[in-house]
Amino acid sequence: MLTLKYIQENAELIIERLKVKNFDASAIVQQINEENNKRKETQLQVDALKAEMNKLSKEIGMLFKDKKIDEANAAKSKTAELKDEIKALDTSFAEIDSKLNALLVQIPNVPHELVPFGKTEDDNVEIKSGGSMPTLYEGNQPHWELIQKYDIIDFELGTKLTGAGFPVYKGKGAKLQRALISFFLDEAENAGYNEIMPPILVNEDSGFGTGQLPDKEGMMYHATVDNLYLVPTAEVPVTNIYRDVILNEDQLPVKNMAYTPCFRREAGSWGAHVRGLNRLHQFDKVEIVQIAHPDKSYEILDEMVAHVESIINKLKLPYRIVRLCGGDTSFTSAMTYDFEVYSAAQERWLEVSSVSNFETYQANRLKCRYKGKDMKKPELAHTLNGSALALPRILAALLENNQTPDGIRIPEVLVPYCRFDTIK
């Protein structure tokens, strides 16, 4: 969330930005204002009762010693009503403090100036395009009936088993995917991110770091009992290790990576455009996240859709790198990139990727900081991450792309993970 000094300091300029993601902040940044004046007032009022009090007990003292009892009973009366105000007013503040943080966490991230406006994926900015359109042959299929025609992803057992949106992968289509996850997880290695394999439930502390909560709770599958939340990105655990961290300013950047399923209700999306591995409720995702210094957050940011860049263009899909616009970006994002790769079955573009710098948005709920030797005190620092890759959308291009009458071809880069070089 935005910190308290930031908005005070900035109010015009949010309110003026957030235009750009279609909210009207006017009305909470007076809120935010209103509450934090009286929380202000409250403590100076403390503050003085506190004084009162620390003084009457020292008088108290030097009564007694004067023999004046009935003057010190009076001060020490006195004292009792003092901190019964006090306990009123502490617990006034509380109260305050309490809605003061529940307006700070309704505010967007305020997106970067680079961040177009618009309101919907069709207002998104087209930064660059790479790979070569696939001819397919006359009777091609799309990817749903591919995985029929050669047995090696079952959604009817999936739903079987647990329900729509779970699939079930079988023989090569299980080595496809294992290979995929290897190769994303090695590509990832190679430039310069270290493994996490972290946990696939979180707390809701986690879920509040990294902005799903109280955002997102309707897309989170809840394990109620425990009150523990299944990951719907890799994110969430991997970014939120740094929970009350302070790095020292040479730490920095930290480079992690991690595979994790990943879990979405994703309720109310029906048609044509969500068929087979468009959507799905559980998915396979490699996540690379970064804690950088804010100097250098958008040079990484580059970095970061260089690299996923490169991966795609290894498994030779066509792509294209939007930048979203503001209507488009996520409520915790400064800037996001989104990769987009064509299914050429299906003669639509489908999402693959988003690549996002959060700046300090997600650092300050998540007490994230970083400490050089010049500073006084530690700094927020900014926090960054994307899909390198999630796996379905990417399956369903390359099944759809590769596909030629005697079987499914495999990606060179591929065929070392998987040990063979067609699905027939």
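Starting from the form predicted alone, produce the coordinates for the form predicted in complex with the RNA.
Lone chain follows.
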């Protein structure tokens, strides 16, 4: 969420910029100002009363010490009224405070000035493309047919064991998953990221810290007996490592990566565009996460984009990078780049990575701060994350784009990991 201070100092700018996200913030900003004024007023009163109470209590203590019991008891009787007043004001302060908080979490992150206006993905701006389009042979097939043909991924078996959207990877399909995960982790390691293997169940506080809770509760699987949530992305546990942490300025940037399975309930529709591997309830992903100095975060965003691009290049997939328009940029993000790879048999672009700078928006919820030598107070850090990469759609594109009448060719970089070069 945005900080109160920032909202107060930049109300006009926020309202103007959020139009890019098609969000009218004017009413909420006004309500926030009103609540905040009430809050200040109440705090002023309650603090004064408490100060008086503290003073009285000390005096009573002294009187008892001096054995002036009667005087002490007289003073005691005076406190009752004060106590009631304090209690009442404390209650209304808490109410105002939670109202204010509820308002604050409703304002999306302010988009960066480069984020274009727009409502849907059609308004995203392509900033780069690369790789060469494959020309497939006559009779090529989409991946959902290929996986059956070579018996490497079994959706029906997954349905038997769990339900729709939980595929079973078999034989070379399973090995290919393992190979991709190892390859992605090694690439991230070479780029200076520290490997983390986090829990894949998280508590409520963590869900709140990265913004999945309270609003997007429906996206996560909930283990209700223990009140834990299955992670929708490694971003949640890995970013929450820094919840309530004050880092030293010289520790920045913190570069972590993690492989986890990801679980998404995805209540949305199921149709032609979400066939096969295009949308799953459980999938694998390697995530890169950075905690950055505010002055460096956009430089770092570019670095992260370059990292993802290098991986896709090594896999020799045709891709394009788009800067998301306001309408497509998520609630919490200030700027997001999406990577799409071309799926030749489906003849469409598949989103395989999303790299975002959240600036201080997540950090404010997390209370993730840094402090430098010459700083009086800690400041909020910037958080960034990106998929590097999500497996299923990469796999779909690899299978489709590399199919030949004699089988599916494995990209060279993966062969040492797979220890086979063709799926026949």
